[in-house]
Amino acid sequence: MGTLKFKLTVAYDGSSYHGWQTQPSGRGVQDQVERALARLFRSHPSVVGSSRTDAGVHARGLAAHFEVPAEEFRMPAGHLPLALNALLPPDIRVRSAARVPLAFHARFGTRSKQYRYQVWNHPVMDPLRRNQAWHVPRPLDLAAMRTAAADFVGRHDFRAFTTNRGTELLDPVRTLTRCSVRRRGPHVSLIIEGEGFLYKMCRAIVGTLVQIGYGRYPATAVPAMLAGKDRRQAGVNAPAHGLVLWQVSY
């Protein structure tokens, strides 16, 4: 009867997990999704995600796919999120599921990814956001941050904005189509969109922009940082818990 492939859109609070990818500890979000699928389908499908996220990073729209023999799939496709969510921890939810062509690939077929980073810019932290936003108590110069953010847009060598994983970085060039800063009261949101990202690249960009916002670097510093290709010349990595993988486009 052949094989069926499904695309899942997954949201999760990453506070209790070691990132998306499966872990020896079993504390990857992928581990939880695969356990739920194993209870639904005897073939124990494996899951391929669109992105790896760091420990503590959240997601609203991570995409993933899995394959299952057609004879094992005995429910309407629209019931799949309900069935999985009944088996998943409450901090992980499948938002939608759809059958896709066998040629679809959640990782290699991506056109762009959007991340959003939340900053709480007030002397007193909102306790309800403590696991979802970086508390920055110092005043921020939003105009300087926006000037600097615009310099990240385009195709650049982002070697100065990635963390060394202990392996050779073969291709440090990435294209950003958006890097913007919004403010609503004390809530500052940084939106970063591009074709792909290096390890901890978003967090390095955010950390640099926040440091520009309180005067550690000038608003015009980003082009020299990019040209220098030296991680030590750019800003700190923002904490993981403020970052959300917002959506993935195909």
Given for the second form:
Protein chains: 2
Amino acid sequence: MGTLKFKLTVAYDGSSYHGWQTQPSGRGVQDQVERALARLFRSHPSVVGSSRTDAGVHARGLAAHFEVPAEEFRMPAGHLPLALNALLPPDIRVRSAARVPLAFHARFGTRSKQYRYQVWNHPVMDPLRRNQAWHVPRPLDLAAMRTAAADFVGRHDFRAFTTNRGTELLDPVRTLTRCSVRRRGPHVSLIIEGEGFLYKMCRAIVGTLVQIGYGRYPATAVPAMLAGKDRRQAGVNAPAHGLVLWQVSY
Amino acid sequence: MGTLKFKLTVAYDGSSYHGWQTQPSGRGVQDQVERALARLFRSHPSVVGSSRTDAGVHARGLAAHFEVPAEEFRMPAGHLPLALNALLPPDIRVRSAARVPLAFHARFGTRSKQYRYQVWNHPVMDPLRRNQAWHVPRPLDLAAMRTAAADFVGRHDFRAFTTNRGTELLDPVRTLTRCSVRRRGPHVSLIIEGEGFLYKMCRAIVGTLVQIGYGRYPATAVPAMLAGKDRRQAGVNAPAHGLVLWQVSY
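Switch from the form predicted on its own to the form predicted together with a further copy of the same chain and give that structure.
Following is the full complex, with the preceding chain placed first.
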């Protein structure tokens, strides 16, 4: 008989969830996906996601895998998104599904992850974006932010940009391949890509860049923050609701 | 002493409201704006809006006016947005305020209004856009939609594109100056501009164009629909949540 393994690409509006990870409250996105799978497959597959994501963080392309006994799977893999979306709440959508080799692992196999962060930089917030962008009313110096963003790219000890969790600090070195800042009118987007991320690392990078953008720190502050390895010397954590896990590559 | 008159530009997420207009339930956007004004001015000004907007329709630039006795107004007009936004719920924002002559009237003085309608044209809905775009899963023929859209521009009897309300049918002739369709990936935007609109006219135009886009009607169907003056010969009303009152000009 054997086992089949599938990869799902999942998008969600994180506003109503306590992050991806299963919660005792049942308000993890993973809980919802497992509930839908349990209605399709007797074996109640559990799901492994590429990332945890904090409460309120959104996803456009979180990757996840699950396994199911071959004899329970009676549809073309391409029908999985439709079948699951019919059972999921409208703030969670399976964008695609594909059969993968049993060796595939959504968490351990990742090659890179891209996050995007939206800032609304205008004195008045756009009410249609209030749950998906951080409202920064004061003018931002984009040139200073871009200078600072470039200093995050490369292999660094990111201890100053994580909210302490014991185990990760044994290996706080990560490699960023991209950290860029774009503006279109009041809409400022930050794109951050890397092989892996520490807990709340993206939000600490964004918070620091925004504080550099309004002059709280100089444009050249990042190298010393990285070298200092002290969370208190870096900037604030940007709020969760501006962050989107955009894409995960294998 | 005298009276001062102000124009407000208001943006809102219409998801939680029964439209702009004051409601017995108090769930009109206007009710919220008047409640905020009543906390700033003893005279409890009432507000006149440029448009009613249906339940669920959003606004980026609805215009409104109110009057206040000069002796009650003790701040620069430029401070009004900040003062009002501090009292309004986060899904309603006053974008700007300006003193206007007493002859200004937000409803009767309009020169043109622009609406924008968002369609998400992809088999799977984007959960982050689900309250601000109509999900149309089937592929759309944009060329057919553009041909049809051009036939709406000009001065026409729009009786076939309104949901019957007695008084308007005495004068169902309106002039559209723009009706265009743009695509960026799965994101299809319709821009409709005109001197004035009948009840639900925008949503009937969009619904008809989308039905033309997936072949329910031919690209050349619009002139006969207009000439027929029969609501049943035109297309469906597009859902409210994709529509934004974008801009009002005087």
